[in-house]
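Just the one chain here, the form predicted alone, laid out as structure tokens.
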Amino acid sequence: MYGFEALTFNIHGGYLEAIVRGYRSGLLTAADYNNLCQCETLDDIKMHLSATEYGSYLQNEPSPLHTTTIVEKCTLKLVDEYKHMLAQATEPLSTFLEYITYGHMIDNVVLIVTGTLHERDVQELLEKCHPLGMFDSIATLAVAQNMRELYRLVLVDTPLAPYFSECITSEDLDDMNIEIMRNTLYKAYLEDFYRFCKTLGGATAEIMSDLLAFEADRRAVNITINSIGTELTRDDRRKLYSNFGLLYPYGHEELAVCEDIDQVRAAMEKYPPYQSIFSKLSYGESQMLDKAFYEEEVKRLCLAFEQQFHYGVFFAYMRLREQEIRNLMWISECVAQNQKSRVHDSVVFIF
């Protein structure tokens, strides 16, 4: 029931919540990110990065240094604090914890899946997995030849597996098959999240119905841009939507049919809180929504923290330490290439 939780979630939660309330204390700040925009090379972002959270990761690092390592080394203290978690929680957080890597198993299956296309190395694909979504028979992926294989030969012991049914089909893997794979698997796992939130009731469910909602919307409107200009027709397109969020139904009948950005914007434009996020752009314009959107994802996952007693703060803290690392990868990337003209483009302020 709502409001009530106080009575009860310390028993199982009060630990975690504690934990992972720690945790976001150790987030960079604005000060950090000024420090780290400055710097010169590399090693300089490591020394910096060495007086926080990340510097017993980065400690032994020779130099040169580079990106991928700062990268890696950032991603290896998020996985080792949710493996902490994950180890310390009980039922029904243990599986609310897994529900949030099921995005980056999907991710990875398409990753492994586009590179065999491609004649990529299956190791090299692998090293460049994302951790948390990592399954034991993931290296047999490259053997599929068609969805249908796919889903007998590996995902049917996987999490992944009841989120297949909507795309089991005996068409060879292409390209646009594969990013159609993607968004299906992605529809059916938010909605599936969605309705598990739910089910826990009180401000967790309140607090889970917003940010997956937005996270609906915000891969609608993506959905859609990238979209335009291909064979993907409008009931397709429609059909990759999910069931919930904020521009459901009505929305997605007027995004199904949009040609351009321009209709995108104008259909957005109708529902205040994504108003506000097209109002940052100039016409005709997608590359820096992108960031708006970054922007006003992380202003609601600091919102999660201001509420006490629900789970939506292990959802929020693992997307702000997400977005951190996008930051110090774009960072690295800038003073990498010597391009620190455009270090401010991409990088997302959390506090």
Contents of the next structure:
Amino acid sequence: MYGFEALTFNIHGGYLEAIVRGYRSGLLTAADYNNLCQCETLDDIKMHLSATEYGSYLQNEPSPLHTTTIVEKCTLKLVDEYKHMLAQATEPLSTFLEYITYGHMIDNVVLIVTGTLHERDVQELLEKCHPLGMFDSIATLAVAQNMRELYRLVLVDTPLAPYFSECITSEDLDDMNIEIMRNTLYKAYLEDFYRFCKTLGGATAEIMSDLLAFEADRRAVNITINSIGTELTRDDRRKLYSNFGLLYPYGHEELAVCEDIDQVRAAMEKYPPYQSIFSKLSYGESQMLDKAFYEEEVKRLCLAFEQQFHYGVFFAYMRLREQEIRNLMWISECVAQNQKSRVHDSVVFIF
Amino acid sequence: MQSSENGVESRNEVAEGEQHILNFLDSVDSYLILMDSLSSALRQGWLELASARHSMGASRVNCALFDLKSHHASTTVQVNNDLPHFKLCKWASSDDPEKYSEEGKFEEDELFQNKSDGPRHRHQELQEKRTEEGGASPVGTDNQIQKLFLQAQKERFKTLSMFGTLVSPKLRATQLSFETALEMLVEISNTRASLLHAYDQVQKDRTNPK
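Could the form predicted together with its partner chain be shown next, to go alongside the form predicted alone?
Next comes the full complex, and the chain you just saw is listed first.
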């Protein structure tokens, strides 16, 4: 019954909730970002990060640094923290934590399949995979010629198997099929995660429903904008939208027929939470839309920590760390390219 | 009588020499403007690429996705003995062996004039000036122009599809920036050839004073 988690949550989840709240306090602050934005070189960034929790991960990296090295090492820290929490978790928290990584698993599958289609070396592709999305048989993805083989040879034994039912065909893999596969898998994953959170009930269901609904809505907008002017038909576009969220179903009907960014704006401004996002953009512009969505996401993720005794804090922490890594990537790129005037275009402050 | 004719001839020769110097200085000015524009276009392109990576994620925009299968070049450069030495043929259709003409490329550039920033605007002023001097004029009806534009868009999407078919508008903007930089490179090559030609003229006038 909702409201009585305080009686039993700490028995199995209390230790890890304390751990994740401790991790949260290590997130970079606005003062840290101000220092980083004033750096002249990547070595300066490394020096500033040495005073943070990333210090031990970057200290042994030789100069000259590269932006991808900074991102890789910061990601390693996130992976270590995640593995520590997963090792300590019991059901159903362990399943919840595994759900968080399925998105990365889908990205890795698509990366391997796309790279193989382009005749790239599998080892090179494996190095580019996200560590949170790795699984044992990932390297054997390279032998599949179509989705049916992909499923039968490799993915049937992975957590992604249930998501393939909607996209198994015998058509050979090409760029369009892979894109549709990516989005169909992600849609199935989000819906499955949503249903799982609902079964957990209580504060977890309430908070995670809001966060996942926002994710589904943002995906719908991105799919719409990215498919404008492409060969993707309106019906195919509509099929890629998730079957939940604030925009479901009427907002999706409007987004499916949008032909430019202004029509997307007109469809989204009917929903008050998204009206505030689009009010920050000028007409015809979509460049700052990503930042506007990230800012809204960060606001909702931070609010998840205001309540105790639910699993949403774990999801929120992982997403906030990923946002922090994106910030560090952007700052590093601006410093490396000597474009510091543009650094505030994409940095989203968390605190 | 003969002395006045000689005077007229020498004045003409001096004027011709001064014209050669002016041509040389104009070429140097054009060259420097184009180099500055190229630097700006490349800076913008690299930052837009970083922005696309930030938006789409590192797994979707990375060098491991480049297509190593053999395929037709979508853009080629023709080398001529006459000026201009280099002609860029953009977005040749992989389905249709007939390539774009330079006039077709010019029409497409007109359609992109709404993408304006300082260096691009200066580059277009230079290109229009060269077109006026060369006497070339836009050809084709509106339908032809639209057809060329759609063909170019189709080839652009096909090239970008190595990163996926649903890519962020930021990645498309990156593609346009580097496409602009490629045009500028060809323009710089032609301007450099003109500059060297003008320099040769000036040197000839200096060594053989008439």
